[in-house]
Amino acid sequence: MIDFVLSKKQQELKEGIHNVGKFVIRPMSLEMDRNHEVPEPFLRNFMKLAGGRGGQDIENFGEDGSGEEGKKERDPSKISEANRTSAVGAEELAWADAAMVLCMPGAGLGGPPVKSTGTPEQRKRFLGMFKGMDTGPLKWGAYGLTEPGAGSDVSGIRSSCRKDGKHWVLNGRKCYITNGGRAIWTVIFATIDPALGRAGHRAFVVEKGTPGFEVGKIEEKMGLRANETAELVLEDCRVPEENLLGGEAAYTTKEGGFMTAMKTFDNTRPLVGAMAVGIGRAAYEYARDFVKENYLIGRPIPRYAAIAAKLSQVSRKLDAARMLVWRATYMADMGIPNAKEASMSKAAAGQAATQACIDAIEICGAHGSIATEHALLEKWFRDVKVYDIFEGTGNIQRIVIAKRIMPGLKAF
C-alpha cells in the first residue's frame, strides 16, 4: 500500500536540497535566468555532493552502470522507492529554480528509453559513461522525438531511417530538445515509412560527433532560460547497426518504436508534474509570506477573507497534484501500469500550478508582477507555462486519460 509520508531517506533528502535550495541556488535564480545558463562551477560542486552520479540514479543501473539490476526479477521483501525518491528531489530543486532540475549533469529523458529498451551491452555502454563526473567532465544525454510538425502527436513522425549494410541512415530534424547541443549522446526517433504509423517507429542512440548529426539554433525562450534547449539536424547520418536501440528484436512487434517512446512518458510525466509542484509551491509560499508581512489580516476586512480563500484553494490543488504524483511513482516502483496515472498527475499538476502563479502575481499586486530584482514570480510565471505543454500537453493527456476510462472510445 502507498505510504504518504516519506522515509527517513528521503526526508533528509528533501531538507538537504530544501536548503541548499534556499540560501545557495535561489539566490543566484534571476542571474542564472538573465545570463541563459547554469554555472559550471556550481554543477561541478553539485556532482561532488551527488557522488558523481548526476541527474540520474546510476544504483538503479547497476554498479557497472549496466542496467542489470533494473532486469533483475523483483525482491518482493524489498520495495523499491527510486521513482518517488526522485519526485521529493524534484520537486524540491524546481521549488529552488525549475531550470536547475533541466540542466543536471546526467542521461536525463535519454536514460529511460536505453534502460527499458536497450540490450544489456547498449545499458552498460551509454549509462556507464555518467560515471565519475564528480572528478572528470560533466556529460549530459538528450531525447529526440518532437518535430516541427509532431509534437503531441508522436506517430506523425517524418524523421526517416534507412538501413544501408551494416549502418542506419537518418535524415530529419528535431525540435525543442532539453540539453541537446551540449548532450554526448541523443536517443532519436525516426520512422522506416511514414505511411505505417506506429509501426514504422525505430529508436537510435545517435552519438556527438557522428558525421551528418548537427545542433541547429539554440532556443530563446520565455521561460526556463538557463537551461539549453537546441534544434538537432540530421543529414545521411550514418549510425551503426548496434545504436538501434534494442537490437532488431526489440521491433518485431508493430509497435516497438511507439511503446519505447511510451513507456519514457510514463516514468518522466509524474516527475514534469513534481517540478510543475515545486513551481506552484514556491509561487504559493511568496504569496502567503507577502500577505502576511504587508496585511493586518487579523481585521475583518472583506478582501483579505477573499484572499485566504484563494491562497487555501490554491494549497488544495497543490496538496492534491502531489498526491496524485507519489501514486504515479508509486506504480513505477512496484511495476504496477502506470499510463493513466501518469497522465493524471501530470495534468492535475501543471494546471494547479499555473493557477497558483497567476493567483499569487494577482495577491501581491504589481509587487508580484513588475520584473525588479526582488520578482520571482515573475519568473516563476514564465517557468510554469512549458510544464502544461512539454512531455505531452494538457489536452494529450486528458485524451490518455478517457481513453483508458472508456477502452474503445473513438471521441478524439
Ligand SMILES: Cc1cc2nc3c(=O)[nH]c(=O)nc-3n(C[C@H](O)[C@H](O)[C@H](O)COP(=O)(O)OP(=O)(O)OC[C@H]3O[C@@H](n4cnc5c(N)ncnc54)[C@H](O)[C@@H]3O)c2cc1C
Given for the second form:
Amino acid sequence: MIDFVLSKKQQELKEGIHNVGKFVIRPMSLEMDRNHEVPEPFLRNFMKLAGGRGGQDIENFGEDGSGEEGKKERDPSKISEANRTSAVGAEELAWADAAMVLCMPGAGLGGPPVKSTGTPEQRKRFLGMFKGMDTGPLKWGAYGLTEPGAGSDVSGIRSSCRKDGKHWVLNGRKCYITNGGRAIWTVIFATIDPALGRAGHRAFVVEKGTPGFEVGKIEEKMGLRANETAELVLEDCRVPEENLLGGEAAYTTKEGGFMTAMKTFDNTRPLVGAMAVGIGRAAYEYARDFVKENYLIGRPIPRYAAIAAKLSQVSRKLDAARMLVWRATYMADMGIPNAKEASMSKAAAGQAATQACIDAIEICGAHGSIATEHALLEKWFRDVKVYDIFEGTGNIQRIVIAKRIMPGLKAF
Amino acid sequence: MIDFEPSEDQRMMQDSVAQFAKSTLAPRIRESEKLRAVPEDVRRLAHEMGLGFIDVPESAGGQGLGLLTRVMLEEELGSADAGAAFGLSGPGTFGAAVVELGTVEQAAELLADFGSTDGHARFGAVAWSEAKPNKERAGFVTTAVLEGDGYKITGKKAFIINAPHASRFLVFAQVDASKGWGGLGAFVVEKDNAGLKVGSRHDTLGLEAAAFGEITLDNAIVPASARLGGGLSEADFTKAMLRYFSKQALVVAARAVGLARFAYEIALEYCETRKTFGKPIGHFQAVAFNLADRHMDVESSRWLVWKAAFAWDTKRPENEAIRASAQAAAFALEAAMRTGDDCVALHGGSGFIRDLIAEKLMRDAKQIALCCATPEQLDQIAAAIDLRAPLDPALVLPTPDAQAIFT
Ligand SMILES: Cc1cc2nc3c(=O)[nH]c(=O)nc-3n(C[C@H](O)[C@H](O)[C@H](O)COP(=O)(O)OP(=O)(O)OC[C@H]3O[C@@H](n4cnc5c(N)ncnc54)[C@H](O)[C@@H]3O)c2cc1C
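Please move on to the form predicted in complex with this ligand, as the form predicted alone is already shown.
Now the full complex is given, and it begins with the chain already shown.
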C-alpha cells in the first residue's frame, strides 16, 4: 500500500536526532568547523545513545543492518526498513551539521563493501571491531578508491597488488579518503594489471599499522572542515591474504572487484543524497525564517513575491529529491535492483541542495554571506558542494542513469 | 512505513485505464485534435468506466476512491492524450468545486445527472477567470446582486474549460464589492438560464480536444439556493477555494506527469534509433544526460503528486496537504514543459513537423500549465503557508490580478 508516513521508529529517530542536532550539534557547529574536528566527548556520548554501535551506519540506529554482530536476529518474514530508516536519520543528522554526519565513528563507507563482498569470517572480524564504542575507544573505517589519477574513472586506478606467498604486496597512492587518517582499516582498491581494466581490480581490508601503509597529507578544504580527508600511501605494503575481500573466489567473474566498488554505491548514494537534502533543508529553513522575521509578506508586492517564489522553488526541488531518495531506499529494502534510482536520487539531491544553499544566501542578501557566530548559512554553502562531487559526480550519476535507460549504450 | 506499491485494486484500475488510454485515446490523438473534441464513442466508453467519478465522495454519488487513485489514473490518460483527459465529459472541475463549497446534499443533487446513462454528453464547468483584471477595485468585474429571493448575475467570464459544451456552471462573482477578493460568491447557473449566453470558443495553443470558452451573464437570475458556500466566513471561503485549487492542480499535474512520460518515452526511443556521426544520438553525452534529467523529472513529479494526494486521502493537516499539492503541481507542470521542449529538440527538424507527435506534446505541455493555478501562483500559496503569512485571498487565490488561468 502506498504510504508516505514514517514508521513510529523512524519518527522517533528523526525527532531524537533533530533535538540533539538543534540543541547540541548546531551550537558547536561553527567551532568544529574552525577547529577541524568534532569533540571526542560528544562522539562518545552519541555512541552511548546509539548503543555502542557504528554511528556512521545510521541504519544501525534504527534496525539491525548486518545481522552478524551478536545483535538480535531479525524476523525474516518482516520486511527490513533499514535503508529507509538510514535515509531518514542521515537527512536529520546532516541537517544538524554537514560534516558531523561523516565524522561518526563506525565502519563508514568501508562498511558496505565488507558487508556485500566479505566472507562471513571477514564480516565478523572487521565489522566486529566496531563493537563496544560506548565504553571502549572510538573507531572509524574508510573506503579508499580515489587516486590522484583516477576518481570518476574508477577503472583507471593504478595502485598495484601482486601475490607473494601468503601475502599481497600493495603499492600506490589514494587521495581524498574520508576519515583515512584515523581509520583502523581502509578498504583499498588495487589492480593486478591495469591492462585488465575492471577485471584486474581487487579489494583489500588494509589495517592501520600495516608496515608500508602510511597516512600522507591531511587536506585543507572549502567545507566539511570538521571532517578529515586524507591521503594514504602504500609502499610495498604486505597485506595478509585473508584480507582480500571475499577471497579469491569473489574475483572469478570478469568484473568482480569493480562490482564490489559499485555495489557499495547502490546503498550509499541514496544516503549521501539524503544528507544533501538535509543540508539543503537547513539552508532553506534558515532563509525562510529570515524572511519571516525580516519581511512582511502580505499583498503581492513584487519584490516579496519574487522572494516567496524563490523560497518555494528551493523547497520543492528538495522535496522532489527526497522522494527519489525514499524511492531508492525503498527499492533497496525490497531487494529490487536500484542502481538507476540510487543515481537519480544522488544526482537530484546534490544539485537541489547546492542550489538551495546558493539561493538561501541570495534570499538573505548581504546577511547571508557573513560568517558570524550566528550565520551557519555561509558554512553550509561551503559544506554542500562536495555532496554533488563525492560518491560520483552529477555527471557520473547521469552516466549510470543513461546506461540503464538505454541498454544499448555501453560507453560514450 | 514509506511504501511505493499501489494496492491490488489500484493496480487493476491503473491497468484497465492504461489499456483504454493506449488502445483508444492514443491512436486517435490527432483525430481528436482535428475534431477539437473527444469523439462521442470514446466519451461513452470513458463514461461507462466511471472515469468522471473516481474521487467524488460516495455520499455525492461518486466512487469515493480517493485522490491518490484518481491521480494514478489521470497520469495514464495524460500519457496517451492530455487533451482528451480535459475533453472527456463528466462533472470535471465543476464536481470538485461543488464538493468543496456545497453541502453533501447539494453536491449529490448537482452531480446526479452526470452519472446517468446519457452522462457522456454532459459537461460541468467552472467560470472563475475573467479576461481582464478589474481596474476600479479589487475583485471580479462580474457581480451578483441580491434581488428578492435570488441573485442577479451580470458580467463576462473567460478561459472556462468545456464552456461550449457545459450543461451546468459554477460562476464566481463579486457579492460584496467593498471586500475585494474576500467578497466573492459562487453560484450554480444552468445552461438554459435566460441570462446566460455561451460565447466564443478560444483557439488555443494546445489541448485542442478540450473546448475552452467564454460565457456572458446578462442579468442572469438564480434562486438563493443556487449560491454555494454562502454561509462560509471570508476565511473559510478562501480556504475552501484553496482546497479546490490545490486538488485541481494536483489532478492537472497528474495529467502533466503522463504527458511528460509520453514525451520522454518517444524522445528516448528516437534517441536510441536516430544515428548521426556513426552512432545513435542517445550515445552522445549531451543527449544522454538530457534524457537522464528528464527521466528524473518524470519520476520525481509522479512521487510528489502521489505524496500530496496521499496527504489529502489520509487527512493530514489541511495546510500540509495544500502546500504539498501546490509544490507537487508546480514542479510537475514545469517538468512537463521541460520534457515537451526537450522532446522536440531531440527530434531535430522532424520534431517541428506535424507528422510526428512531438510538436503537439510541446504545445500541450505549455497549455496544461495554464489549466489550473500556474507554478507562479502555486509557489505563492506554498510560500504563504510556509511563512505563516495570513492567507489573504488576494495573495493566494489565482485571480486575474495576478495571472489569468483556465478553470
Ligand atoms: C571531501 C571529499 C571526500 C572524499 N571521500 C572519498 C572517500 O572516502 N573515498 C574515496 O575513494 N574517494 C573520496 N573522495 C573522492 C571523490 O569520490 C572524487 O573526488 C570524485 O569521485 C570525483 O573524482 P575526481 O576528483 O578524480 O574528478 P574527475 O573524475 O577528474 O572529474 C572532474 C570533472 O570531470 C567530470 N567527468 C569526469 N569523467 C567524466 C565523464 N566520463 N563524462 C562526463 N564528465 C566527466 C566530472 O563530473 C567532474 O566534473 C572524496 C572527495 C572529497 C572532495
